[in-house]
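Single chain ahead, by itself, as structure tokens, in the form predicted on its own.
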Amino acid sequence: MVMGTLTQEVEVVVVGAGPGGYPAAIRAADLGKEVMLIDERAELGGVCLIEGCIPSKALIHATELVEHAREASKFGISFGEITIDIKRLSAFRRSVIDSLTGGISMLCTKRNIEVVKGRARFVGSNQLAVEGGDVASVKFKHCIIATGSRPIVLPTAKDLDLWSSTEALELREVPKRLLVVGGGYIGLELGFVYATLGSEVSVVEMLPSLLTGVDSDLVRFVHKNAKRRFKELMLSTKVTGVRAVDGAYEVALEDKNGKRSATFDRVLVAIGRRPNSENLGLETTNVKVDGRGFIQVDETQRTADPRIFAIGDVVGGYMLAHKATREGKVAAGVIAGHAEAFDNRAIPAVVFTAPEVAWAGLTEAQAAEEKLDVTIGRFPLTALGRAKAMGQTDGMVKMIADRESQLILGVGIVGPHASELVAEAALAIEMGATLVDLEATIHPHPTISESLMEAAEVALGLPVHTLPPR
């Protein structure tokens, strides 16, 4: 690896240019700091933009257009045979990435943020060595670690050419038989994409349900659609081995009925992610790392080493881009001397399946586990005018509130545009809104957003479009 010869001094250096790192750099620069941003990639944006959130949503949008076209006959609209040009679809995906990465580069340039390509490693509490760039080392007053995470590899098949989400999103091919290992959000999102593209998709999940951690009454809508669009759903099933056979993969499976094997053209492993905290030279600092590799931080994102902050996937919690962005802004603000902390009450989460699932605040399961006295209002989309007009009534909105104070504690949504609606739910929780606040807020008609108001009405015992509780 070629290294530069220069040593530079800078006020703030950010290691990692993903959705946590580059906003942190931009915010620090806007607050008057001299900033350097270091990343191994030639492009800025990190996993989320280059091989995660953004390309996956481009493919999901495209493939859902196909599904809507196929279902259009129920509206009296018919199309000819639908064809999918994989090369053009891949080019569209790439154009979205290029546009956004270019935009980030421009924003950094306009703020005089020095961008350095290379791999950074700590050689002390105030210095980094950089491999592969023009700058050999950087002395800093403060550093923000934003190195993100990477896919977990299937332990039984480390030496095989299996797909992670990275390879799946490159659209290298559309395999006839695709096995998705993992029934979480990444596996299901990509499973729906490839099923629409023409693959026979099978999903194997070692736990008894899809989307573990999401309330079951929300998941059931996704489960129903997955059964329709996938060849097979294998729950409570383990993958005990994978071997390459004649250009395909023979997968050993085990469930309550015993052992069996099945053959697939490709295997996509989506069983979670692990933090990128190794080989950073953290042992030369006072930074503390827990047993799972996550860097420990306080509410200001500061590590045990007062000069060093950490944000995003590498600190654990929800591994979500928008959480990393918020943490990056907090860290930059604290470095600039502002009184800031990551004290958010709700981190919205979204699964871009069919239908979409989103939630913010407490889930119903968490409320039960904490033995909270709550009232719950469920409003089905079958009773919503806009959902009926769209022909998309599979879904519901669930409102969870403290029974006595009526303070909204959590909201769960499944159905069309859930990813957009959840922002209102998060704002309600952050602002300390009550059921009455939400119910009394006039929502435009006819819209999907009315479902939030309707769910609040149900929780209050005063529904208009469903029967009142007995």
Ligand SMILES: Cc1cc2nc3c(=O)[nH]c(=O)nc-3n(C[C@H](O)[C@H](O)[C@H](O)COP(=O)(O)OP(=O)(O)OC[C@H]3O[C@@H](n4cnc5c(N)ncnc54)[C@H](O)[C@@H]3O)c2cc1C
Given for the second form:
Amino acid sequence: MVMGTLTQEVEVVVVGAGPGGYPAAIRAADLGKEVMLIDERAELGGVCLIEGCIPSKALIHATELVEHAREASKFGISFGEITIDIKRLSAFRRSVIDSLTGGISMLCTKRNIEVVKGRARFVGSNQLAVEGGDVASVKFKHCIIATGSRPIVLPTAKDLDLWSSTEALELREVPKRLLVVGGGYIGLELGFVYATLGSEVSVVEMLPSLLTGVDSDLVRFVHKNAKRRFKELMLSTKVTGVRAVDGAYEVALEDKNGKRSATFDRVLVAIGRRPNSENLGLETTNVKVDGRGFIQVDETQRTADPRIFAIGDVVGGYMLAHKATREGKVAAGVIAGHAEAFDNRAIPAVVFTAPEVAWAGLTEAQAAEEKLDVTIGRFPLTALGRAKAMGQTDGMVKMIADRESQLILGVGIVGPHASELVAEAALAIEMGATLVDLEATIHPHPTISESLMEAAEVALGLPVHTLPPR
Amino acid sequence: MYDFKLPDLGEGIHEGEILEWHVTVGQSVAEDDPLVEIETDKAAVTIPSPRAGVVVATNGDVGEVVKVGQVLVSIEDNGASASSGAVAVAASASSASETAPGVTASTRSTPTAPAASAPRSSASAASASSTAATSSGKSVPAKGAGSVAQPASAPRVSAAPVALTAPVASVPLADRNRPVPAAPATRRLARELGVDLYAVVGSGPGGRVTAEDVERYAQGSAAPASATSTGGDAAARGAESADEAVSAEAFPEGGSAIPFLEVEPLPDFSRWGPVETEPVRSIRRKIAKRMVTSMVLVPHVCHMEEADVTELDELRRAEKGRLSSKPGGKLSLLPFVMRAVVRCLKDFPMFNASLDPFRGELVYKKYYHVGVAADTPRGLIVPVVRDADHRTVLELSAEVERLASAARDGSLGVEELQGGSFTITNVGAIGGTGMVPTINYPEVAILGLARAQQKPVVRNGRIDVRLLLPMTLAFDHRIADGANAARFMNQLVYLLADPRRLLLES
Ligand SMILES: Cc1cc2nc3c(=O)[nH]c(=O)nc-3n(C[C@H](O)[C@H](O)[C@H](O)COP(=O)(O)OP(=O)(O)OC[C@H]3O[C@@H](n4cnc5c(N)ncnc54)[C@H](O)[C@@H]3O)c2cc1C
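Please show me the structure of the same protein in the form predicted together with the ligand, now that we have looked at it in the form predicted on its own.
Up next: the whole complex, starting with the chain shown before.
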């Protein structure tokens, strides 16, 4: 008991109810543990549901519908003038969030998971203090930290009312001139959304290419479309300052040709996310964080403090919802005494741009860097029946396999439904599939999924729909 | 052509006698046709043909004993035309390709997963012995779909594969920088069984490790030390949680599980008073692993004796002063005992051996490297005196002194800790009237020395004051019996009772 406050005891407490935390709580409960789930938000689901994956996909789906409708004229179909009611679009987005967060609440309460609203903070290796909740203090046997991440703000413009992805997804307005700072996946996804909604979108990226880290032959397709849909793409360019001028923003830019400035109605900053590991009271535990604030864990998700586990964005690596979920299940399993470990070989990553980009496992650049002896099969969508029939031949599939064993090491996809196709690639890599496994598995015709099989054929030197190497 | 090896027959059966051949060379067989009748020490079983084809060779005459993994028949697939390249490789290796359409798994009685395609990279690196050992395991029927359903009357043979796998240490490890190809469920199984995937030779295409490969490996190396290593690590990390407790479930199903063995979680001791915790690390952890391995694996028996070292001690005291400036001149009783022990080991070689449970062999060592347990600030360390049989008592004394001081200051080399064939542990300097030591596995025996003390002894009807050294020989009862130990100790007592005997006979 701490100074007369109410201390509750619980076997497992999960801090943060995002896609890492709530599945961890559910799994722990299903494995027989008594579980408490704490989040400072009123709704469960974390960044992903409330201001990340889900709302962004709602908007992307809607705006891509507009793009498809516009392109439909090539099939001889036209809809007349398209109007967009952002209030209703925003309401739709809200209803999606509400229904999903409500669903998670139901899933938790039906399992007798105690959901506590409040801000948690460690006061020792086995105790949390909770602010603003019904429970003031919790003693636990095990804790899973799933506090996620938040957007990095532009250091030169801390006091200005700039947008982060959170504000952009709220769809308050469609600015006439929108500057997106950051050519990563969040910036590009939202850039495409606002471009379709009617903004003149400019993107500025410090590095020489969009989507750094993704193989350039995949990025090429997005780059091409971004150039078409955006007003301006400024690569190798730095934002050196932002000033508010008459309800607009004057942005100072610098590239190798020198300095200039440009004016925008809104500035959306999407330059990355930082872990929520501060103000957590970690100093009262033995949990260790690295130089950038990410909590350090072993492959069972255990921190340096044996009672405490951490998962999701707050431990770094791929900051993606499905990685957080898997880590959450591992941590819950380990706490319940199962021999679990995060031993995944392929974390699929998806960029919901137009076209979509997705990859799993090794990239070509990594293979080159690690000097692996690989064989690569590339299959262009221009050779695929279904893509032709859909009028969407911008894209390709690339399959990277170990030359000797023919084990599939990595798959890169760009094109329609890349986000769905990559699941097969992830399964293939996890299962230790070889090129022949993919080539000999019947893929339904005519679908985009055939492109995976075709890429495996190319890698094997036995392509049906392209010409074999001589 | 397909070489069909005697599949694992379960229940620890490694071999059987050929009773009758049902086929002759040149004969066509259909899948499931009876090939041969084998009698094991449990029952007679009919071994069915795993596939259709023509028998091109049979191995072994009636009355001959064949071992699991030994080639029984070679069958030429009629009609199997090898297409080229990788496609063919994968097809022949995947068990799915053997599932003829329309044949359901439950009616199939095919021992599947032939050793057709050896995994490439990993197997080629395997040492000759381990390749032989593991590949012989490959003809084992796949669990589940492939369990050997016996024709009508024959007893059902369990598919649980049995050890013919090489022990952990002799299997070459794959490149740890690359992941081992294995499905997620297989990897989980490996963790559950405490199997290091890198040590398993995969039988699938591209060296893919299957669940069966893991199970077979676990069966082969079911030593608790490896089977529980995951739990051990968790414990070592200081996890207080009960949930990480190592339970009997960590052992592979069937055969190796220890009934009733369940390591229960510890209570929260702080309920009863203040406590302090300390992680179990390095040497302490190693000692813990070694001791548990030894205690769980080896049926210990202890034989106790007292040696009358009155005369030996007189000699020691008389010579000590003179030798004190020489290396080894501090001269305790230990080097004399070592000298006598070496003689006894030569006379009773089973105490200078190791039992290899994986090969089912006794390994007699023709060298006499005697480990001497040393108490160090970091815990017990056992440096090894090499070739103790080639050293004089004084030289033994000097070497023990050197090793002990190196052990204390942590400067021992790894090679000085390896290769012992017998261990002596001497707590006499600290005290004790007797002790029961734990065998330094995989050695066969350990000699514990307690404190030599003067005691009244009845000799020739008179009470004399004699110096008696209490000694305990703990030995592996799988290898030696009580009578062997008694003779060993008689010999030791005899030699120590009179320095002249040591001189003349050792
Ligand atoms: C615009 C955008 C689009 C995205 N799109 C995708 C996508 O398409 N696919 C994908 O996989 N990922 C996407 N992501 C990333 C994804 O949202 C994150 O990887 C994911 O949410 C991380 O989950 P988490 O459980 O680690 O933490 P979060 O989702 O960040 O949840 C953490 C929770 O912890 C709570 N919390 C923090 N500190 C405390 C405390 N001290 N006490 C109590 N509660 C606390 C927070 O309120 C929050 O609810 C996107 C992100 C953004 C911003």
